[in-house]
Structures are given as C-alpha cells and as structure tokens.
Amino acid sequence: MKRFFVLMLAAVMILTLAAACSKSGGEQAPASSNQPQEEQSSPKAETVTLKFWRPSGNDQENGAIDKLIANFEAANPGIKVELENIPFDNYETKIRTALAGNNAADIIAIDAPTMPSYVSAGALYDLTSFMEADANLSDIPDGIVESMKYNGKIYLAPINEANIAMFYNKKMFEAKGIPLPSKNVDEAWTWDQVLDAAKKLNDPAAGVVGIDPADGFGGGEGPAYFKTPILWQFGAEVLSPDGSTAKGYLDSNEAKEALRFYQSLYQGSKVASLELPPDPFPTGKLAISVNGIWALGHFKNNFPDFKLGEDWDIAPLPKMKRQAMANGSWTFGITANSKHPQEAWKFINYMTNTEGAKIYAEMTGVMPVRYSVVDQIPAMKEYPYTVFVGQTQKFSRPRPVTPAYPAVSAAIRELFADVGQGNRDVDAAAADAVKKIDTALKSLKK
C-alpha cells in the first residue's frame, strides 16, 4: 500500500508540473517610465542574467564549473551566469517544487534517466534544433545521444560519463594460476568464465569473497545502474520497444536466466556474500569487484600501497549473449519557461562542446563524452581509461527511457534484492516486478 501511494504521489507531481510548465513565459519587463525620455527612445542593451542550478559537487567539479562560467562571461559580456550549488539531498525536491511554481532556473543539471518525467510534464525546452545545428552530434557516441532523447527529440546536453568495469585482484589470480582477463574491450570474459574464477578464489576460511557482481544491495539509483546491464548481457530487455509494458520482457526467459545466474552467486555456489566489510577489495577481502571509474581516485588517495598493475587490474564488464553497460550521467537542460533560451543554449553549448568539456575533464579527471576531447587528453587513450572509454563508445546504452523510470528503477532494485538476498522464486519475483512497473506506466496515462 505504501508503494501504491508513492506511485500515486509521483503521478500527481507530474500532473502538477505539467499544468505549471505549460504556461507560456512572459516577455521581459519594459524599461521603467521613470527613466529619462532619451534613454527610453534609445535603450541600452541590458545584461541577460541566467540562473543555473546544479547539485553541489566536489572541489574539483565546483572549481571547473566556476572556471567555465568565468570564461564564458569574459567572452560574452552581455550575459551573466548566476550559479547556485544546491545540496545533493535537496536538489530534486527544489527543482520539482520550483518548476511547479514556475520559478525554476533557466539552466538545470539533470540526471539523464529522470529526463522523461520532466519532459512529460512540459518542464524542459526542446534542444533538438540547437543540438543539431551546434553540438556536432557525430562527436558523441550514438548510445549517449539516445540517452538524451525522448520521443525522438533531444532535451539534454552531456558533458561527461561514468562507467563500470570488472576489477580483479591480480596477485590472487596469479597465486591460483588463473589466466588474467584481457584488457581489450572486444575480448571481455563471459559470466561463466568469471564464475569459474570466483569459485577458485572464494576462500571463506581466509575471509576472502570471490565476487561482488553488482555493487551489493544498496539504495538509490545504484542498484539499477549496476544490475540492469546483467539483464541486457543475457539478452533481456526491461520494457517493450515502445515503453508501454514490462510484460514479456522483464519476465522473459532471458531475464529469468540472468536472474537465476545472479541468484546462484549468492545462494548456489555462494561465491558472493550478502554482507561485505567496508572497502573489501583494496583490503584483500574481495577478489573480483564490479566497480566504477570513480574508484580509481578513491583507491589512489586512500590505499596508496594497493597499486594498479601490481596488486590489481581492470577488465571489461563480463558478457553472455552480448556486451552492454548503462550510460547516462548528469547533464544540462533548459527549463521550458526560461525567458532566455537562446542565451542559455549559448552557455550550455560552450560548457559541453569541445573547448569547455576539455577544461572540465582536465580539471576533474572525469571521462569525457566527446571523441574529440578523448583524443586531446593523453590519459584517456591509455590503460586503465581505455577500458572505460572503449565500453562507453562501443557498448553503452540508456536505461529505460520512460516517465515512469523512478518506478522502474525501484522495481529493478527490489527484484535483484528479492532473488539475491531473499532467495525468492525467480518466476514470482519477476512477475511482481512486471506488475509494479506496468501499474506505474498505466498511472501515467490517466
């Protein structure tokens, strides 16, 4: 019942946003009648102020955005960008509340999978003509371009991407005589090969867990980001091509095969553990870990004696019937009621095109989206970044593109927890997940 009210609340919010955002934006106020007559007859060009909201980042990210704003304002003296960094935990609430009240910023940062819910509410400006004219779409991998679209139109502009791969303890592999996985993204191991290695590495007596296949059982968006690719890798889909149902897709034979394999890691061979200590991989308690590009900095800063290339290495994500990984990071959009969409686009285009994106990547160390930026940063063409970049460019795809994505994400999280933690019957768990998603999809049509 609680989940039902959550879904209903989401639907009400979307309808509220739609009503608020469908109101046309007014023109700028005319010059005050108190000004001298000669100024009214020949008004001076006024500075356009753009409000820009984004969730607070780390010092490097915040510094990079400040640098981009300063560069842009210096080159465009008629435009001022007013930045507000909002605490992450409050960001989504503030955005939705402001959109409903028709007082949101001109430019907002958006986590790509949530974009359709904003578009369906009429809250985002259609960037298609801007992107096609100015953004050099051929410089962006097709899979990422698709993650920016809803109903064939582009609403977001990307600046960087995240990525996950298979981290493995090299010394443990060598001690067990296990051949090392290839670093070539075109030579990914199968999940069967990974399972075979995990069985040999799993050592409960020594406190070593064979594998953490998909970032444990946390909350938020992490589970869907890590676990949806397992479904894809086994040949399954979450939704129908038109996004109207999960029936026949999330409960397909391919999806159930993926879920049973995942379940077997915990409940069958027991090479995965339901509970792990903090930082199990760099402390030698975990042999294989599916982890993100962000872990590179964490290990380097906090475990300097755990050295890449000596103690551990990185290989592409495992595959079965195909290779696949999820894309879609934080991006930029223009609110539908912005009075300055042309100027807002000018700033977004500077941030996300080659010059701005290169500055951002160099200052933050994140992985760029654009081929042109990757080509200008030597580190991105060297291991280990070649694993992450190669997967993004060749095998990445959007998570399900639907206004009901929050419900889809929650259903995926609960489904994998049910079969992994709870050892629940896969058929029953998949049927429940399908029902939750289809209920959410139907509620959007009412």
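Throughout, rigid core stands for the largest set of C-alpha atoms superposing within 1.5 Å between the two forms. Owing to the predicted nature of the structure, the values given are computational and were not obtained by experimental measurement. Positions refer to the first chain, counted from 1. Compared with the form predicted in complex with the partner chain:
Rigid-body analysis on C-alpha atoms gives a rotation of 20° for the smaller part relative to the larger between the two forms.
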The other form holds:
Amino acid sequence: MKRFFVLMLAAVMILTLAAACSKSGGEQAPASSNQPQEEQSSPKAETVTLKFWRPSGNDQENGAIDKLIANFEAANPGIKVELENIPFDNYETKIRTALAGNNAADIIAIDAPTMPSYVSAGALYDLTSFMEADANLSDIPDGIVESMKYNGKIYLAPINEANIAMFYNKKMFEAKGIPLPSKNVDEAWTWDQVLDAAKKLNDPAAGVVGIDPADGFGGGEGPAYFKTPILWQFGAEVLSPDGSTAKGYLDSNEAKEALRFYQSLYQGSKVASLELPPDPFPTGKLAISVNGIWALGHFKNNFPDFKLGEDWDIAPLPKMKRQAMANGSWTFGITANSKHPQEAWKFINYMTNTEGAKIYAEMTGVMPVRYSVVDQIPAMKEYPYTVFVGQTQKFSRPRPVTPAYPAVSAAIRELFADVGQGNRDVDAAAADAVKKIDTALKSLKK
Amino acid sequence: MALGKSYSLRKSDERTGIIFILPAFILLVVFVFIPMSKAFYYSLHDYMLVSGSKSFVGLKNYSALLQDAKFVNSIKHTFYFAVIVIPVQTAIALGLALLIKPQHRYTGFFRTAFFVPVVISTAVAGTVFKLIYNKDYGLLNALLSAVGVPKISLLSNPDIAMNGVIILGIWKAVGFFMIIYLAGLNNIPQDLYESARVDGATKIKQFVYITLPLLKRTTAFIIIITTIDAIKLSGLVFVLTSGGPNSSTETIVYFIFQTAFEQMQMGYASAAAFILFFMILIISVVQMFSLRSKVNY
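For comparison with the form predicted on its own, kindly provide the form predicted in complex with the partner chain.
Let us now look at the entire complex, which starts with that chain.
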C-alpha cells in the first residue's frame, strides 16, 4: 500500500513537472523571438516565426499550401512559417476560442462572410494600407474586393473563388432520352426543367437518386453557402438592404416559394434523398448533383474512370426568377494581436499575389481571383472553367454582410433542415428563422 | 516532555497531511472552482466570446433560456436518451456480468470482447456506426432486409434518430458497467448461496433474495454514474449526427457548445451550463437518498 502511494506521488510530481515545463516552453518561444530584435546584434537570431492556421482541405489544397510555404521560406530566410491544418468542422470553433484567449495564430484563413463578426470584435488587423501598396487591387474584380471590406476598410486577402454548378451524369441522361443541359452560362435550366429531368432519372429500385439540390444536410457554413442561392434564384433576399431585419425578406412569398419547392424535392416528388452514401455522384448513385469546383480534382484523383465529358458534365446552376450564386471563399487575414504584422503580410502577399496564386490555382484546379492569373492559365478559358468563370462574372453575389452572420448562417441551415428533413410547415419554419435572425441583429445593436 | 513531544508529532502529521492534500486542492481550485465561479459570473452577463463585450443583465439569460424552444427541446432529447439508457443499459450490464461470472474456458475471451467497445475512441465508433446505419448501404439495413424487416433510417428520420444514438451509447458504455457489476458479484460471499441451496431455494429465488439486494450499492453507483453520463451526452452526437437530422439529436451539452462557440454567446451558454449543473445536482441527490441501501447480511 505504502509503495503504491509513493509511486502515485512520484507520478503526480512527474506530471506536474511535465506540465510546468511545457507551459514555460510555450511562453518562451515568443519571448526569445522578441529579445534578439531588441538587441539587434546577431542577424541570424532574428528568425521570426509566423503561425498560420487554416482548415485542412483535400490533398491538392494542402500540398499547394506546403509548396507556397517552402518557396516563401527559401526566399525569406529570416521568416519561418509554422502551419497548422485544422479539421474543417472544428475550425471556426478553434479560431474563436483562440481569438478570445488572445493566443490565435498570426495568420488565419477566414471564410469571407464571417469577417464582419471578427472585425466588429476587434480581432483582425486592418490590411488596407498593405493591400493598396502591394496587392495591385485593380488585378482583382471589384465585386470581390468589395466583399473583403467592412466599413470601407480591407481586412482580407483573397486567393481563389469558390464556385458551385450543376453536375449531371451524362450517361443516365442519354439512357432516359433527356436532352442535355447547355454548358452556356446564359442558357441555364429552370428549376422546373431540372425537376422534370430528376423525376425521370430517379430510380429507387436501381439505387439511383434523382438530385441532390444543395449538398445534403451538413454542419458548419456549407448549408448557407449552398442553400442561400436557391432563395435568391426564386427572387427572395435574406436580409433587408440595410441589414437591419429579416422580416419581410426571409419570410416573403418568394422565399416561401423557394422553400416549398425545396421541400417538395424531399417530401413530395421524393426525387431527392435525405441520406446519401459517401461520394454518390461519381459512383453512379446520384444523377444530378449541385457540387463545387473543388470536386473536380477529387473526382479526377479518386475516380479516374469517371470522366468529365464522357460520363458526366457541368452546367450552370438552375434559375427560377433569376440566376444567382454565392461568391466568397477562404481568404487570409492577420490577427490584431500578431506581433509580426509586416512579416505576416509579406507571406500573405506572396501567397495571394500573381506568383503564389498561380501555383495554388495550378496545383488545386480552383478558380483564381486575379485577372493576371486567369490570363496565365489557358484552361480557365475552356470548358468546364467557362461555366465557373462566367457565373462568377455575371451572377455571383455576397452572402449577407453583417456582424450577426453566424446567427444568419445557423438560421438558414436550420430553416432548410426544418422544411426538408422535418417536413415542417413552411410558414412556421420561416417565421422561426426570421425571429432567430432578428433577435441576433437586435442584440448587436445594444 | 512526553506531552510536548506527542503534540509536535501531531503537528507535523498535520503539516504532512496538508502537503499531501495541497496538489489536489490547488488543481481543483485552478481548474474547477475558479472556472466555475467565472462561468457563473458570465451567466449573469450578456457576454460575447471574441469581442469580449460584456453588460450585466442579471437573471435575464436564465429566463430567456426557459422560453427558448431550442433549449427546451435539447432538454427533452437529453431526457429521452437518459430515460431509456439508464434502465436498459444497467439491465444489460448486469446480464452480461452474470453470464461471464462463472469460470469457463472462454470467460476471459468474452469479458474482453464485451469490454472492447469501452476502449474504442468515440470518434472511431461514431464514424463506423454512421456507415452501419446508412439507409441504403449500411450493414444494419442489409441484415434487417435479410429477415424481411423494412428499412429504417436512423440517420435521416428525425423521429427515430435518437434511438440510433442510444444504441451506440449502450454498445459503447455497457462493458464498463459490466465490469463494475462483476466486482460487485464477486464480493457476495459464496456461503450465502450455499446455505440458500441447502434450504432448497431455486436459482431465481437466490437471484432475487441474495444477488439483487447485495448488489444494491453497486446498482446505486451505476445508476448515478449512468445518469450523469447520459445527461452530459455530447461526444457521440458530435460524431454520429452533428445534432441532426433537423436538430432532433441536439442535447443540452451540444446546445451549450453551439451557443458558446458557433454563436459566440458565452453568457447565454454559461447560463445554460448552470441550469444543466443544477439539474444534475438535484437528480443525483434524489437518487442517492432513494437508492440508499440498508441491506447487510
């Protein structure tokens, strides 16, 4: 018994010691990088370590970022970039807790619509002067520069545009004798045409689902990104133009029409399924899939037998009263507490300017924002990129710009789950969503 | 002299005692009591996470929570889980313990097999069950359709999704309580059974009049721990359903997490956490009194 206690005591002491060491070690790191700066004696010790957090993407995206860091470190021997890839689902939580605790990384990837909430919390460094001096703003489309701003100041640097379109299984269309949708951005199908095709394609006996209209039901920001455009396409808005209320907008007749249509896909005609297996589209279990540009590389690498142009094709997003798509993607910002904003900017500028953005676009196959990069990549002028580029230039709009965006995003996610999965009355569900958003907007004004 | 010596001895005993208690005490204060009192302080404020903006609102967070349909629903979901899991899981744990108590050749194998799910990480178990539950391609529906039962969609039907979490929860935790029951069973003196046999008691009578009463303390412990675990349910929900479909598996802890870290309403979430704390406190106290055992042979 005595022996046991001695052992326990020893174990506790070792643990405490280990905890103390790791703590002091963690605190020493920034201190040691500061001291040499003050002394200015040995230039070799002046290594600045930048912490960089981003949500982990697919292999191509992670590889491209690794390459950019390696290139940057080779060109800038005094700066080290310490990258941490954080699982996507926990990313926002992680940066919010870290920002609250003042121990966030110097550089963080930010999903553009959440930026106002961070800016109004004083968490982001104002990049306006950096961007104006180094970033050649005229090389970036105005609409995208606008979405990097809050209250007239720029807080984010963009690298690529996310983009979604209607993917369809060409062989299934041909087998059912359905005319193929046009690849021309100006000739998008209406939702009625899409529904018609989905009804013919839907074949539960053969295990084929007609359509996945908006990336199923997930968590995080995905639902708002995929589902808000459906509201827009039916002529509705989420918030009033001044961003003060959702009443009269998210519960307008247009919005309810969009929601009823969406509900009918799952609960009425049942051409959509509440549950899908992993990768249903390339495995031939889904005929029409509204999916993102990032899936191109994923399909190419993991499903080499499922060929674009032969087995499947890409058409613009369906329209109803109008065409619409959400813009914005992951961008980079500097935290207000960063001790090295100059060096952090140097790295961000390398990644997002022509040279870095070109490497990123070529390795990942995503659509770059800069005109200069689009010009240097011939593929951008060819199908399938013409669909994405055309939609971005003609029909893309930002998601609601408001510091209450986290509440707006959650309300939209829950609203579509409510009517789609829960088969709830559209009027009641919309009224609930409006109430949630307006409560959040009101509590901000105080 | 003698008196003085024993006095000083006692004093040094006291000092040793304090030194022994100190590490645990400091850890408790730093990591439990200070955060708890801070959380209580925040629960009285309208406190936003990243901005740190804070204004005193008194008990407004608490009264708003009780009218918040999302919070009330999360309480309902949690109690549905608890009310089913506590009796079912405890019964299965006792059954398994009785099965593996007699020493046979394969006892060790079964004991390990039943215990393995406890060791498997929540994330892995959740991911695997997600595949098993899949409506069209999962193992569960394949087995059910083989015996002619219609498909069930435990992941996408809001009415039954919680049952999927319950099955996973029981599968994962039952082995642990089986081991505790086994320890309880081994503590029952064998001579009680022997004399019962001599008096002609059947196996069932032995179970009802010897085993069950003497396990009452073990059962009380298991029920209290299971209740607390059930009310704090969150990890399985995170991995298996993320609160869906249509928020039907959102539990109280999941609600707190979302409010605090997705909506950044730290004050509101802290208030919810305190309501949860008092709920667990009251239930545990009631259980401790009602399950108090007077049986002692």
